[in-house]
Partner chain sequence: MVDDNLVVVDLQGMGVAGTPCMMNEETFIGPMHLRGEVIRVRGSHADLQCYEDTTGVMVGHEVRLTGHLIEMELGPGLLGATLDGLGNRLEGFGDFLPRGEIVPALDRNKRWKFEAAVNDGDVVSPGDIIGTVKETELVEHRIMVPPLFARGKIKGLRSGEFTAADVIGHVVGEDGIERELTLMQRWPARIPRPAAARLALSELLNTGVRIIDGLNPIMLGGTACTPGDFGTGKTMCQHDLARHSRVKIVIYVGCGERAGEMVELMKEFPKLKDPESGRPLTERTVLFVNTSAMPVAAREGSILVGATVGEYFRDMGYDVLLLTDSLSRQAQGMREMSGRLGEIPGPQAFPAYISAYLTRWFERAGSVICTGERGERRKGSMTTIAALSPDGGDIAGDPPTQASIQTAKAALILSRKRAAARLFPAFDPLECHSKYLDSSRDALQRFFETRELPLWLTFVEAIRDSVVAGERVKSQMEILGERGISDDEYRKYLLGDLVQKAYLCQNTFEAHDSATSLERHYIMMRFLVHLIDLFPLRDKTSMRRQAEQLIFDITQVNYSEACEGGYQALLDSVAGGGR
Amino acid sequence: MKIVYCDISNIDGPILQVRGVSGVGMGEQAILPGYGLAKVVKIQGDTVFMQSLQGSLGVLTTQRTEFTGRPFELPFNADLVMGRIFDGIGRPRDGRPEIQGEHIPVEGPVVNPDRRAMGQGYIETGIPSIDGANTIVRGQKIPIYKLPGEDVNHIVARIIRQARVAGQENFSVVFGGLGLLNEEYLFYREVLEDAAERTIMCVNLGSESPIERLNVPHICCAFAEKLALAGRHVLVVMTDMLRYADALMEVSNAQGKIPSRDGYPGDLYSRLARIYERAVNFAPPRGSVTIIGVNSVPDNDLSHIVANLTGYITEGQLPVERGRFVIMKCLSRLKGLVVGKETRKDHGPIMDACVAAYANALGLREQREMGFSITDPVDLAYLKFAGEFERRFLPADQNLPLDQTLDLAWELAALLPKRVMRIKKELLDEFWKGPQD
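Just the structure of that chain by itself now, the form predicted in complex with the partner chain.
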């Protein structure tokens, strides 16, 4: 059912009002022919408030509006979407034809908690700091925190190229670009070419409408959910979620909503949750959706409202500084579900021991920097260990299978005396590579 109107009475930022309307439903999609798309966000009497996805630059007050009678939907076809690039309203941006397939709602219903399965299986990224010390479980949601000036695109690209699910062929990646710079877009397009057979991209550029940006995470998750229901394990990687929050602030303010903290709207938590909570593990034979969201954190301050709410919603965090994961601040809340159960039995103990040793070494280093001389041979061994750990284990630009990551950890641990390892004797007997004390 289409209803057509020929007047726009109010234009206030991206919010357009049409008067004298009836029969239009909340959340309905509207087409502004010759201009773009809009979504109904409020209905007051016979006035409809629409959020124009393209903003309002150049909108004529005589602009036609066609209400479609349907919520915002997206064409989907599992056989045709791989290797494709879409924009913030689901149109191809790779110059290839539109997808022919079923129409799926972009913001679909919530998964019944009763039908969720416990997290199992893990995503292998090839990056030792993640796989070894902060294993990401299928169905987990976890942010990568970074300073606004930090460039983590090479890390994200690695994850897109390298990620795999042990023993599973049916693995896909959905990449969401929110407010990407053109240069970044070109970079990610090349990444896609390397992994076209299993990757989908949905990209909104920084120069494009921030309102369209709000759709990108939902489009990514809608694709991922569909693929998961068909039995695939899907990793959604999105950058940068701070831009999502900023776009949300812009729209909320235009609607006259009262801001709650730092200018962000009061429903920021619910909005972020509606994205991250789409991470899910279905019971086999169906698959899973795992979400990694890159999130800039101004001043590295985790009490910044976006990072803070994200922390409440997600299951751990992976902060990056100067191209390396800050291993002391990283946390994967779910790793206990798989470590030592689906991975090698030495996985948990050796990684805990290495991280504890590294923490100890950082303390020693701090003392040295304050002018104390470190002479104890054990302390010196710790410092040597820390140097090698930073040189060989922590860099993100690696692609190691998990077994080799664990072997590397044992190799580095061998720089320390065996007796300071707080590891069960049987494991030490089996795995210890260093000299016997």
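What would you give as the form predicted alone, now that the form predicted in complex with the partner chain is on the page?
Here we give the lone chain, stripped of any partners or molecules.
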């Protein structure tokens, strides 16, 4: 028998308190007829605190409340979701019919680490500074740090269009837009049209409820997990996680929670971890979920609480500055699991040599800026290498398969004398493209 409650004791922003309730669990979905859905966020005795997923404007204390006995769920059908756009509570926002299929929980549990298969396969983005120097492993979680003034939408769009798993056709992308401006939404809709056969979008606009914004990452991960369990490799791309954290702060303040550092709630770390830790690589024949989260960094301060906590949770970082990845600050902690094992044997050595040469050239540039004269032919070769490396390898507006990326690295390395390359002789003999000095 379904019990209907009509005794809302208090309405505080999106938080509704219902008295005299029993048999209700945390995270349970409730229905407010005429006002959409709500989710149980706190239980105190026989008083249940619900968070309305669409706001509480117009809700009266006599409003009917029906508890469903189930968590927040969405319909899912793998054959129907591709090319679709959903909002922050899973409703179609593309004008097409609702999905008919099985219902899946949105905020499911994180996969047991014992079921994860580490170091099996990698994601190609087509961008040399990622694929070559900071290879992303399937099942990895890694943020793109967006520095002030940077527009990374074109980089994200390029990743959505280009990303692939070498030798695999069963690849999908799930894009999550958090607090997007209207022009950003229109831009990403065009991106979806270019890759509709393999892409799903879940979008919350900046003008819409911040409560719905909190659902977007979980909806993306729920869709991705179902596709992965069906054998697909899925890349989840979300932008911007700072807006997620700001929405969390706004909603937490409305719930009366005591704020922590910089006004953010004390459970910010666990909230972010519940999203990023859903990245997983299942053992074959199942697929994988890889997560890239764009994170704005206020004032270029990586100690900002959101960027700082994200760094503890994730497995690397990809800062963007002036339209390219800052390779000296980039890091993929898991790349060693696949580089040279599932990629070409020269992958690790040539990329290490190029990054070391670039670092040396940056030091020479600094000396020259301080007034020192750079006349040694080898030093001049390093400076020339750095210029070409920045012009041809670092820009993010490229689409190169990994083999072509490594060939480009050898071509650039040929600008340096062979004797300065710290690479094994057998690899130099096989791949070297420059003069035999």
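Here the structure is a predicted model, which is why all the values come from computation and not from measurement. Rigid core here is just the name for the largest C-alpha set that superposes within 1.5 Å across the two forms. Numbering follows the first chain given and starts at 1.
Q: Please check if M26 moves between these two forms, taking a CA shift of 2 Å or more relative to the superposed core as movement.
A: Shift at M26: 2 Å or more after core fit.
Q: Establish whether a shift of 2 Å or more occurs at the C-alpha of Y35 between these two forms, with the two forms superposed on the rigid core.
A: Yes, because once the rigid core is superposed, the C-alpha of Y35 moves 2 Å or more between these two forms.
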